[in-house]
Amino acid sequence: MKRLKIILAIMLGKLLIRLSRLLGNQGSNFPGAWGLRIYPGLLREMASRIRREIVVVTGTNGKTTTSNMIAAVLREQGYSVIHNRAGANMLPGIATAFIEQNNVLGLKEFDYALLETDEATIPALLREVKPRMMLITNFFRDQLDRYGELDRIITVINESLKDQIIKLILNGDDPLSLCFTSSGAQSIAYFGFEPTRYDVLDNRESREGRFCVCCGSELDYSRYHYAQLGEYSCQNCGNRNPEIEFKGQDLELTDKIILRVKDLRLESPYQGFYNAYNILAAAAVAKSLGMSDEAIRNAIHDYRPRAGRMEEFSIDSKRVVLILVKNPIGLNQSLSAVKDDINPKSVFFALNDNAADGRDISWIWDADLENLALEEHNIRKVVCSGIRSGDIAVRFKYTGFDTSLIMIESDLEAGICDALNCPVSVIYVLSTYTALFDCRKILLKLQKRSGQHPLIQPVRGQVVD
């Protein structure tokens, strides 16, 4: 009876995946939810057939990009991998990945399972699977209505690690990572950067790790990489950055990223310091798993941005960049790419407040949008869209932008076309999670149609005044 339920769950899941994608959807959560409903132990059963190791990737920012890079390294080395690469990182999405890549009997074996996991899902996941390694990218304030304050989510993860035989890979530049030194993990390795020419001595960004996790005193920083990531110490108890095993050196940030980890030189088409951390974290995990330097170098060099992570499109000879934004630190880092681009550009911002986005949108006031309004950044139009289009328009208004440049268009496709119709060479499409895949479908459609028909849509949006 057990095997029959497993077969039925997988068959239904595969059918729902196919139907969902025929309808133009991702098919990344719904099939797994139904599979688990038919047989609740489905994930545990399929995970038991991983031959080598299960690796979990979690943290606030960078989970999808980092886990995709690690998967690319494993495949470059010739291993078979189950991976929820679409970024559906709760139990149903993880179950969908296993269903999609398994055979109907659920008996297929893989070398590795690489599971990107929402921070709040860690306890539930660890009840179903037994990973031998967990990467935690960083901790920033994110969706307070879902997660609560950071100390709560860190406590939840810490408690779930008790009695686990697991190696942790942690960000040594994030003082909040030191909360896990007493987690009971079998071993801990840290990654982080040596001083770079991009560091600052003072930082106005919100710093979640402002106080020492050991004694509560305010930390002293000798330099910041960004946000609370940097070189810190506590004058009261002596707490400071841990010994870094995987140290990023010789960092270069131009239209690509170059860095070195010991004798391994890495080059990536990504941009921004936050993506440099993703590359370093992926290399740390890959080296901890015993992957060769050649496989790591080749995989990271050839890896291209996916699904809203600096993903690029070409529409009517214009470059369009799609970027997921979900919290102040992530938005600030995304804006750095916009500001560093000297070309004339327009910005489209889709702000939703569905459950998966977080109902509380007050985070948009914590991001440093003011600097974007400077004339030197050459922004010719800002189109505000999504369910909360009016709210993001008000936020842009208070940055000091000329209000004649700000337009509200709640319809995503019409708004994207408004941004494209502006006489610019680059369009940055910023989107919260539940609007991301709709924006991506629109951009793919417009890119396919580009060159066949002129991209002209009626301008229906209203100008902010």
Given for the second form:
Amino acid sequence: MKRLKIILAIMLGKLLIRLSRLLGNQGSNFPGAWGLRIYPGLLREMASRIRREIVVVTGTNGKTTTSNMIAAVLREQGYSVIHNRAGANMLPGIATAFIEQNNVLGLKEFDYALLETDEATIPALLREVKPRMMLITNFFRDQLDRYGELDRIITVINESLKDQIIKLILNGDDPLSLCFTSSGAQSIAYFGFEPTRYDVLDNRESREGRFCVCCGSELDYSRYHYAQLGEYSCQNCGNRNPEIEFKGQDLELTDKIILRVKDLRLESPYQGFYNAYNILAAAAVAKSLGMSDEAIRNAIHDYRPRAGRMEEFSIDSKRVVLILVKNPIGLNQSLSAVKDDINPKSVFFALNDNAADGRDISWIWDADLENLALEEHNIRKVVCSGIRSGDIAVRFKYTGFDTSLIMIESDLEAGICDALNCPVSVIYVLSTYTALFDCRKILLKLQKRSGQHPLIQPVRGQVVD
Amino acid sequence: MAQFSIAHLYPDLMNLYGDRGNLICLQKRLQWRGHQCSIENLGLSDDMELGRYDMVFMGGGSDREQGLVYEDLLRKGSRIMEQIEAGLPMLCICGAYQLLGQSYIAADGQVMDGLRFFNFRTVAGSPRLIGNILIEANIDGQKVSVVGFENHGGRTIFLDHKLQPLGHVIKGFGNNGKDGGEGLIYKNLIGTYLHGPFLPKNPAVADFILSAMAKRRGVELDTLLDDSIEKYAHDQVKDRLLGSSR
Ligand SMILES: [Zn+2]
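Switching conditions: you have the form predicted alone, so give me the form predicted in complex with the partner chain.
Complete assembly follows, chain above in first position.
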């Protein structure tokens, strides 16, 4: 009877996943929710077929990137992995991942399960599955945390960890990590950065005060790495950063990230200090799981950031794809998607040069646009927009586009309409950062006006957490 | 139809900020006039027989890379000045421009020898001089407005007051942020801190270089090109710098 219910739950789940895909949804939550309704022990049952370990990744920021990187390392090492989709990080979403990747009988075995989990879902998850390792990336208070929600979550996570045999991998640069103390069956390993040349030493900078988790006094920071992550101490009770096992050393942030952890040199095409933390955290987990240096190095090296958000809209039965572009590599990647699409199309490009875009727009000349104008790529019109509409128009002219195909319209909405109003079936809307949200708003409005159902979904990859 | 060739010096080492845009620009503007233009990359292992080329281009690089190039050119570069005197068109941007002078004095006081073609020196300074720039250039006796983007720590100071800057700064910093000069023009050589890239948005300067190339070959470049898009981009930056938006 139990087996029958499991099979029924999985079958229904699989059917719902397919159905929702057909309807253009990601289908990441409700199939699992229905599966759990038919057989509440579904997750427990399927999790028991994980041969090696179940690893949970939680925290405020970086869950998706970090767990993707860990999954890449495990696969590089040759293991099979169940891994839930970004954002689908509550019980139904996790159940969906198990249903989707399993066979109908629910008997398929996997080496690892990597469960990206919403912080508040941890207690419920720990009632169903028994992970041996849990990574907490960090705990950031945001403006939404006015009611002490974060403290409440930390308390319930602590509570639910009490009787577990589990290894915690924690961020030693985050003062809130000290809320977790190893009691009984738990062990803790910390990751964190040694001083880097990107640190901010000025304590007076207008940052929200951080308070000691032991006595509540305001903490003294001798350096900040990123946000509240850094070297801190409490004048009142002597509380300070714990002993770091996985030290990030020799950090270099350029157009890529280079760092060393325990004599393992890692290089990643990602950018930014927050991603350096994601890499360090992923390496700490992978090393704790016994993965080889080589697998970690290769997986981190090959793990590519996505070309940008790719979002789809449907306006007057035309397909519209919105893509963020910010550097030559990303632009090359995005344009190869444009070239691969054989349909007649127009391209809209909004180039801004505000601080967040980068004031220097010369990077558009480093991107390889030279054969974009070839007839086989079927680009019928190029609309140039944004603060630097002229520069992108000149760039397109020198790739070989006939000037009759190039149009300059600095106003975003008028420009998008120009790109829509030509005999094409697809419109690619490329935009630098500070024009992206305006473009998106305009596209949503036009989509609504054209009377179609809102049909927004990522083309590939998922939205960043 | 004529076949031109351009030497691109150290493209692997000295290629920052969209420098290749300048070469694409020259090549396309010759093609649109019915001529051909090839671009040859010359690196550390090549000899520098620059007399064979119609034009020489060199861009900017980071400090470490610039050091390698300094050493290499010091060994090979003695005859380049003869070519410049004979009217070889040359465009040197940022680091390549600094290299033409007596020396470059780094922030730690270390002195790097330049090619000593011209009597100026460059001293590292802080902060970096960064931003859009507008200058009024003097090209072939004509006053032309030129726009670009500059990003340099070095301050270039003319020691010989007969040296002619490419133009004078209307908005931005230029050679040193003080004396109002930007770049250097000597016969058919232009040195400048402007990238952006420089030539596509300033077709008058591109055509100055191209006509110098053509004249040396006895070729006429009389076809006028439609530069309305280039002019739009040029004016967009100019208006922005002067405070009126478009
Ligand atoms: Zn304290």
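Residue numbers count along the first chain shown, from 1. Values in this document were obtained by computation on a predicted structure and should not be read as measured data. We call the rigid core the largest set of C-alpha positions that still match within 1.5 Å between the two forms.
In the core-superposed comparison between these two forms, Asn421 has its Cα shifted by at least 2 Å.
The rigid-core alignment places the CA of Arg440 2 Å or more apart between these two forms. After superposition on the rigid core, the Cα atom of Val129 is displaced by less than 2 Å between these two forms.
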